[in-house]
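First, one chain by itself: the form predicted alone, in structure tokens.
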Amino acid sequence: MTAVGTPARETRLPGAAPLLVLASALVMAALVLLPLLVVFGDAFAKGVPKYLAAIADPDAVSAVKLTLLVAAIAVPLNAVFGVAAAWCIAKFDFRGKGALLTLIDLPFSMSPVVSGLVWVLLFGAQGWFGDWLIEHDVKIIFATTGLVLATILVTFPFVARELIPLMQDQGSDEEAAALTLGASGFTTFVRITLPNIRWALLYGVLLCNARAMGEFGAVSVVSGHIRGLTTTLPLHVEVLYNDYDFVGAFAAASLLASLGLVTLVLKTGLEWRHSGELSANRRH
């Protein structure tokens, strides 16, 4: 009985993967191709040299450079708060170890717009170091700072969490045995800790640095949204938006775009090229 029942299942099963392949496929036009689409076609929808000029706008230009500045500066900080966090945790055991992932994941459960407000609450003139600051003419809230700071806090899980599987799945071993050979823990970290991950770290800063670039609410709430100086080129999109510049606005939306299919492909060709040492982390 079961050596008629088994191949049965196995004629049955090929007639019904396409169909699920042709769904999935429907599903990811639905949600994501077609968009895609008609982002780039609004944008085009008046002629290149209107796209051109939209994308040439100083405001549009400050916009682009300013993501670019906040995402550089808060993902090489959270690659290595994520791998000192990784590296605490999936190397030693201590007291405190289960709060420490409990606020790794806190940012996944908490709404960018409260992250953003926690840092009004603490340095906007109201907050519990306004007086300082003002006294003191330092600057935080609608200023490049407390775009990096709420950046920071809403993206900070994603390398950390992309490296503590791996990092517990490969164990201690490796560096003990250097220690005992009398290599120092910077030699150790360099020499043994630091190429285990490498690829997983990559992968880990492009999650990281897509959401940086595409934060909208956490830095909504602490820019001010002044044109050139604090909007981001999310912010940017909105403002552009709600002033019926379709064209401007559809133009920087596929600016954005642009850059989160660069860093598509390149976390697909991470995938592609480096799965067995990446397979770790979807094991857990």
The other form holds:
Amino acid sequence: MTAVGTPARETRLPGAAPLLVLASALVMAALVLLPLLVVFGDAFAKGVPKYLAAIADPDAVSAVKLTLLVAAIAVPLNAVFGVAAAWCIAKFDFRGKGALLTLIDLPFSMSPVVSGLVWVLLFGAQGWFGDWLIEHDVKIIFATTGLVLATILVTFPFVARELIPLMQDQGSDEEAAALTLGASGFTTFVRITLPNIRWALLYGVLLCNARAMGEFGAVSVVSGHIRGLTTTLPLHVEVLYNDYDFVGAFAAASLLASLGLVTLVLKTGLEWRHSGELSANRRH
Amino acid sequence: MNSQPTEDTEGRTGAAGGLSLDIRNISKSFGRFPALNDVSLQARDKEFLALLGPSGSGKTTLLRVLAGLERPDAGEVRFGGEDFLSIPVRRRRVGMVFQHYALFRHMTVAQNIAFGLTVRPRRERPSKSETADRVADLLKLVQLEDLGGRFPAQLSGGQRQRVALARALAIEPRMLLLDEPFGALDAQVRRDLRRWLRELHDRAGVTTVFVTHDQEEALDLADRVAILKDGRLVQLGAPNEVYEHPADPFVYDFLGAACRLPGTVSDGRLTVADWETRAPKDAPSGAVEVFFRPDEVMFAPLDGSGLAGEVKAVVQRGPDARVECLIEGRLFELQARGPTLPNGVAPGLAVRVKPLRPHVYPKP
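Having displayed the form predicted alone, please output the structure of the form predicted in complex with its partner chain.
All chains and molecules follow, beginning with the one already shown.
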């Protein structure tokens, strides 16, 4: 992902390097820094009290709570799924391994809207299980369950993708050694496998969480935009913006932006301190 | 161990019988690749057995079958009278040393060594101080007293290897399995560790099976050597026995440098080009392949007996010399020891080369 450390080469144009750096810095400033400043600028445009009021708004609070709830369910589940998937792919040989790998990557290559739509097609009123669900009074679409399902699907690859190269690189000799020394499978997993992947796992969970909290497309399809009930923070931003409530929209957006900044700091810290224990593909 | 009375009794029965490890008709394939093909071999109690073969010969697979890390497709393994294959890895109590040591990278040396003790069921687990004492003893045994607090990444290859061995010995293994134990070490460390390992084996008194592709190591270290090729056991015997009587051309070739020439055997006489000699015992009749070691030859003047050859180059090194010699249109690199090299052997000279101990195998 981050392609650092490519050796510096002699350039034929001596002035080119600083120019390129300057150009990239300008583009970054225009495309990333400026919008970020605008978010915070507009959020505080009418003063701090208005900002605080916008955040304390009951709908905003429930949106934050819902976002946290969805992430709190989706992220741990994806951490477990991700570890399991990476474990079986990295440590065992079986038929259909390539297909499984492709399948894990599918959410990355698919539009999030489709990831949301599949749940509507399955569980929506007109969906495959629609009649049965209505009969039994189970609500999935336009409810928290749907949001969780959509989020899980979209964020599935993060943990697995992070762990697979690392676990393949580490091989299974240490686990085999633990077994011959008398450890059970569970003990081996807890005392050998997990410690060996802990930082990569944390890294994957971090990315997964950032996406889970920031996801818009997939949850937008299944949410139904019921204010205070099924709007997560990103949806809440959109709803307020469509209502011309700019302070409210940007205040909520500033929360998301802060989440992004915190994630970035933690991620950089991890890369800096534990680069050796993260994926092999990031090590070079 | 008092808590496992049945195992102990059976173990002793096996020891009394002298036969400790009995491998019968083991086959194992990975997909379509047959890694082991009907391998049977036995080891006596406390024996030091080497599995020798080129890469892909199945030796490591056999070791992993013994450890319980691979399940064979067919065959039987008995150890100390027990059906070994029905025992899961963690209850076999085999001490395995992996080729790349497989030390737990996030644990210190002391924690690595203690691991096997700390994962025991609570009833059998030694106390903290007992564990610490045991670790200290083992560190002393492998001569790493001061390194208990280090992490594997902070050790040299030889040190890691000894930690791996100490970790395997900590569980008081009934059998020690070593996968290319010296594979990743440089020549000097190798030689030192080799002697040390043999002493350790003799003191610990456990049946040891080790895998190597280095014939010198196997011949030097083991009580008996099992030579594998393409998943089959080709020969099993004491080092001297297999060296003196290689079962087939492959073994002859694998155990040391070999020169080969075509020949014929009839009426107990061996003829190679214009040289005729008494055929070795049990030599097959008809067209044969004649093998001899490049350092087991005698040089003679042209009127003597032996294969006619022409010296191409002589490289003298102390009392010994490497003599490049053209025999029957092929160039051989022969080794001449001081007394076997007559004076005046020089490039361009026609000589006779007499193989001292030719081996004869039927032509394939």
